[in-house]
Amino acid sequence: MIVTVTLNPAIDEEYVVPEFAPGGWFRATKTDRSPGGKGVNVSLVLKQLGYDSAAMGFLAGFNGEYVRDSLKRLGLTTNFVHIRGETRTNVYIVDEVGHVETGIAEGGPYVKEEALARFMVNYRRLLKRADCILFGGSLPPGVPQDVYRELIELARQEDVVTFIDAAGAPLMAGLEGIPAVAKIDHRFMSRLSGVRLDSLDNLIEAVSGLHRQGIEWAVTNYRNHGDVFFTPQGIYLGEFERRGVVSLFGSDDALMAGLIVAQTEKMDVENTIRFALACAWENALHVEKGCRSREAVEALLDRIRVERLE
């Protein structure tokens, strides 16, 4: 079983507008509204690629009901703890002329200790059945900043493969738990290391330390249409074409879903990178989050460029 953990889910609203600028009034040319949060997005893409998963975390209020009902209609298994308050809404604005993306994220509802304890009971139960777990996104108020470390350590005790895609203190704590795969925002790593990561050499130096700590795969963005992959077989740069890209919103989540599928199917390193990036690219070719089908992803595989850097 694949499990995705999204402690701070959301409703994602995406608007495509021409020549967006602050202070104006715009009519959207395209819109999309969907359940969101990194783990939820990964579950959605996994379903589109033919894999079932169980999505868990916290939901609250009318927005929470929308997220849960939407996932169930799509055939996803859910295991959320319901709490007081309101699940957050995130708004993304894509300027279709200037190709600039703007996002506004709410903080999320407060999680009490009792609700966190109920989540932990559910989590320990699912660990007995899980093959891999994806931890994604920010933490809502009330959840300890080191929760990802605890969750990853519990999973490792059960020999469950773990993936993490987060930022800030929650990510740093999670990395101490030594996940198998970590997605690292290069802007965050730049602030952490105090070094500009606009060159491949600096980027490699900043992230290589994570690989030495025991993290088998470390992945970080490079430019707007590629990633550097630190793998057990070396360091690789993978890139897709900028042509045809509509919005990169959700592409990192599609990439993580692609990594999960590739590792589940035991693809070799280069094919894993190629498949993950094809998922990210397919997501970027339309406003709606996710991949239209596995066939659409596979049609892009031969156009992904993969280069070994060492």
The other form holds:
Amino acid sequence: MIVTVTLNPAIDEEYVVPEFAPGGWFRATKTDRSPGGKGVNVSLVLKQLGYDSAAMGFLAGFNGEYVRDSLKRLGLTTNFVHIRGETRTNVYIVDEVGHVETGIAEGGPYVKEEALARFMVNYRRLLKRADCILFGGSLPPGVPQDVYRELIELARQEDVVTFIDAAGAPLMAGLEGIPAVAKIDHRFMSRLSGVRLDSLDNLIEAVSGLHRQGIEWAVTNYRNHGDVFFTPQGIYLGEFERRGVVSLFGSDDALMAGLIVAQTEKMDVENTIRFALACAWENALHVEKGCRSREAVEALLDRIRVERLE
Amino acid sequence: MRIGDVMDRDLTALSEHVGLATAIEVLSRHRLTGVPVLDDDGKVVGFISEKDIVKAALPGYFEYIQDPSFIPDFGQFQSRLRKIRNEPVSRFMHREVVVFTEDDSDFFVAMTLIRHNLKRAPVVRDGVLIGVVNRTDLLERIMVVSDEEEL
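Having gone through the form predicted alone, I am curious about the other one (the form predicted in complex with the partner chain); can you provide its structure?
Okay, now the whole complex, with that chain kicking things off.
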């Protein structure tokens, strides 16, 4: 079973606003509302690719009900702890003319100790049935900053393969737990290593440290439409074309879902990278996040550029 | 139709040892009328509903008179509820639980729910909880299917 952990889910609201600028009043030409948060997004893409998964974390209030109900209608397994307050709403404004994306994220509801304890009971129970588990996104107020380390360590004790896509202090702590696969934001990697990552050489140097720590796969974005993959078989640069890209929102989550599917199907390194990037690209070809289908992803595979770096 | 295709794949449940106060909190926050009770491996060992909790908190004599007009106010109910709030759910849950498996037909499930007067029941695989079936979800499903057939 694949499990996704989203401690701070959200409702994602996307607005397409041509020539958006601060200070004005605009009318959206297109809107999309969907359940979100990194782990939830990964679960949604996994479903689109034909894989079931269980989504867990915290939900609250009316927004929480919307998220739960949407996932229920899609037939996803859910195991959220419902708490007081309101699940956050994240707003994204896509300017198709200027090709600029603007995002506003809320903080999320406060998680009390008892609620966290209930989550831990659920988590330990699901670990016994899990083959791989993904941790995604920010932490809501009240959850300790080092929670990912504990969760990853518990998963490793049960031989569950762990994936993490987060940022800041929660990611730092998560990396100490030694996940199998880590997605690291380029800007954050720069801060982490203390060097400016303006060249590929600097980037490779910074990520090599993670490899020495025991993290098998590290993925970090490079330029706008590509990622560098640090794998046990070497370092690879993968890129997709700019053509047709509408919104990159959710592409990182589609990439993680692609990595999970590729590893589940035991694809080799190059095909894993190709498949993950095809998922990210397919996600970027329309305003609605997620992939239209596995066929749509596979149609892009031949157009992904993968290069092994020496 | 298989119940596995129409069930709610929600795994909200309680552990045997949690207190009644937590059970009430979970039922209220999740807007549920009852939840499965699981052991550490996720196996269904019981089911607790709001009815079981109300029954546990009502004065002992209520069972004999069966008429709420004899209860003057919330006083006794409240103090009994406070007294048992930390008691484990295992004391009040039903141990003989009606469970279904994914391959059970929707008709069989509907008939069983009606026969036992149940609103919700767990669906299990090898005894482990994998979802729940709700009477209202089933009704909605039957209605959609009959609408489609009419068209």
